[in-house]
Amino acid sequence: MKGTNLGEFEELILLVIGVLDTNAYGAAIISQLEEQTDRKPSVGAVHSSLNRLVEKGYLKSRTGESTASRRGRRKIYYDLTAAGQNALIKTREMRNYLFSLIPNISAE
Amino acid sequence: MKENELIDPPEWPFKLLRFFCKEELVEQVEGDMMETFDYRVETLGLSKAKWLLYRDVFSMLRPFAIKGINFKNSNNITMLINYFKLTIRGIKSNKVTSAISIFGLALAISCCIVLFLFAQIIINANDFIEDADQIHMVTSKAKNQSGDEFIWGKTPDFIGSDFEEQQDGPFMMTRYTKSSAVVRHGDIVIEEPIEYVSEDFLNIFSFELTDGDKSALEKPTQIVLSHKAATKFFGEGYPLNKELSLIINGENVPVTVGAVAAKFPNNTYFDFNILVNEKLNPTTESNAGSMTNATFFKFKNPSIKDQFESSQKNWVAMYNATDPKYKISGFSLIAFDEIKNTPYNIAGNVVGRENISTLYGIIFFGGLLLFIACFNYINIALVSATKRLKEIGMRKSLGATKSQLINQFLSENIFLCIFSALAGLIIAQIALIPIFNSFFPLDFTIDFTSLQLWIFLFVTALFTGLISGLYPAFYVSSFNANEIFKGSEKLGSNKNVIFKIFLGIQFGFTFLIIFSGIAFINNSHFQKELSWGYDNSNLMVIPTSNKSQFLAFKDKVSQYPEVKNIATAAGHVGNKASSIDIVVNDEKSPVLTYDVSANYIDLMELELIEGRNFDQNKASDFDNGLIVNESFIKKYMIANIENDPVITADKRYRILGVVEDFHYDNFYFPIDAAVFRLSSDTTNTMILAKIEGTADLAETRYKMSKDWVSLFPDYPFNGYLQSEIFDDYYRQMSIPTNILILFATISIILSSIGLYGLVSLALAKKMKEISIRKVMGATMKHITIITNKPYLIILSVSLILALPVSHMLVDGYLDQVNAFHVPIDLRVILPSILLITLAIFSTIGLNLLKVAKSRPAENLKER
């Protein structure tokens, strides 16, 4: 297995498939990172974090359905595992605790 | 979003995706980008939803989802990288074997680009009308006199009228009738051609405006100027508001430029040269049997075309019973981006497009000289294997695969040519471009940000890294490592039969190329040489509009010292014929007929072979006198010319004299019968003045214009030299061979180039035998026979195979659009395979130069 450090995008990336929970998949990821952090990704830039976390086993793929604005295209869902489940909580773990070193910053 | 709101996103991206995404992706990245642009379009617009997929695209160029690459085996990157590296010191160490190879794919790929550019004006034609699917053409459907249907872009004036009441949604229409009209501003007259339209062409057709605006044409007293003309009458001015008259049917009007158009793009295949609004045009709304060139439609609502179908048929009927030339049996309606991909021609098209087949001819060339580079690269590939043999045993012994070798290879070749690519994109632009550019009337610019043109790159890259790559990694990596070493691996020995026969072809077709080339050339001097059957210089023909012009001009002119001679016509050779109708065996048959005055065949130096000429006493010759060329005599088997009366429907002729042929028309076409009649000073419309030899004929023609002027300022001076009737045709026949001369010389250079790689590979093999054959004391011209001897076979073989099928492929092609051209004899035969000898000698010497050059001690010595 790759190493299992989450680079800031690929932690973004979970995280909106997180929130997407059972709904998660290319165009929805691209229009929920637009809309929630305002960056305008690349499908190219998606679609390698997605390969990534797959490989890294944070990922798992299931074929979907197709709809008529992806003209035909079926979709290709992305679910998280337990292990991907873990690296966002770890993350998450990681920066309140780094964060709660901080000494000039109040915790409000 | 409804779904049928959907905008498609363009093609082109995709199919790009396709190419190199891994095949497992694209459907999933597909979906994405489409509904990602779906997305896009709405929260940002198309134009930035439409960026932003190609950005998308391109940045799926990552590692893990090109093809062929194994994300598994990262070192997959490193080994490009390293092979970039290799290549460029492949580059740096072979300068002159690579600068050859880059040079000749350069070369080939810059006129590949120059042809791309030709094709993209053929397949984008009229991209930059907007909304083309809404516009559509109504043509239709009619028989000529023997019964044919055929398509007709002409429709009836009234089609449109009586339709725009009943619409409803968006709509509007517009006429486009062709006509002329004598343009004057201040000392400018010119008869220039004009468009009558309705007020919304502008509307429909989204031509773009540098000045004014699209409601120019609401006013009857405004018309649009295309930038041609307008800097025809006013320079670089400005010409908004400025005033113009024109002379339609005579009568003076007043009209102002509303608007002018910006210069029209390469690719239009739709224009204009003066905007005229219909209302100025004194033909319509007079009956319902009047025609216009073409009527267009705008619309959204798909349900005007079933109002369209609706009321046709009382169309039909409505026209037919005008009684009409040709009866119509229906309209249907063409959208205007569907009319350049329209397989059947539309008679009298006001939106023509160049014939697909030229589309063919220029995909063949490209092709053709894509093939003599790929062929020629083959050969330098594998020239310069032979010195990596020792690197290639060395991969091999560390534990290489074959398949590992054979990516090195293609990698490096693929490289290399996107180098070529690159510098044919700079050769095309400071070379090429320039070089064609003053054979067309066409202003080609190379558009560094079309998307299209890097596209078109990439994958001529590509494709002739891959094909000229393949068969040399292939056979390098197929080397056995120990034999290498034992050096007992001989190069090139197995499949130089196919080389032999690539070879053979590529020369063919250069051959192909030199002939054509010889031939077109040959021609152009033969048809300048060629006698036009009458003494065509110093001769001053101007067309007058009526009596009275006529008569003072003539009078003018005959006052001037350097004409010599003055004769009257109201046809003449080369401007205008009449015709009669000669009845044989009860059948009818017209025949070109010139009425001059008596002079006019001496004037013009036709030659009476003959009979005698028409005498102006005569009330006779006036009557039924006619001069006859010798075609008229031969078609119609006169025997006698006195005893054998011609006769039409009302009269009977008699045939007082015969001239030899002369040529009315230009040499595409053959010389048929045709007749002179006595005619008078009441009826002759044109004055001819034969000008002194010593006379400056420029000064003459312009005195005249000068005197035209002032005597008739409304009329625009249409005088010229007899001289100058052909040169349109002389220029369109210089294009092809301007071409052919480019490509021969291109294909020269190519195919010279490929032998040289292949000689000199042959040398490299024998090169310890030559050696030893020097050191025993061989002479060159033995050791020339021995190398060569192969080379010389095949080269033969292919010119005696190329001779004759170039000779039958450029008579064919000649006899069919020229009637008159050059015979294809020795003097084009010799010049060709002169040609293409010195080419293939001076290449073989180059090499031999090199043979005898080198000192067989340094060849032997063990390495």
Second form
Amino acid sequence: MKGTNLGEFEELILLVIGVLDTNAYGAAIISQLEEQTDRKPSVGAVHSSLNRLVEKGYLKSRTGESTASRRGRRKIYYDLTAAGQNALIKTREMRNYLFSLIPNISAE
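Let's see the other form, the form predicted alone, since the form predicted together with its partner chain is already up.
Partners and other molecules omitted; one chain follows.
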């Protein structure tokens, strides 16, 4: 397993995969990132992050069935692992704690 640090883009990808649940594959992840964050990530950036997150043990991949619409190619689906869920929870706790230390900040 690689280092356990979670970058901001990796965090977004983990969150989107959590939102997509069992339907998280490359194109759906990119579409959801664009819709939820108003970003336009490149395919290469997303796949690089997915590979890193699998290496870190935060995601596991599985291969779907081949379809005629994809000319026989199979989709690769991604699922959060328990380590991935824990990384998201720890990141949220750290962010909340740091926000609580900032004086005179409001959510208005």
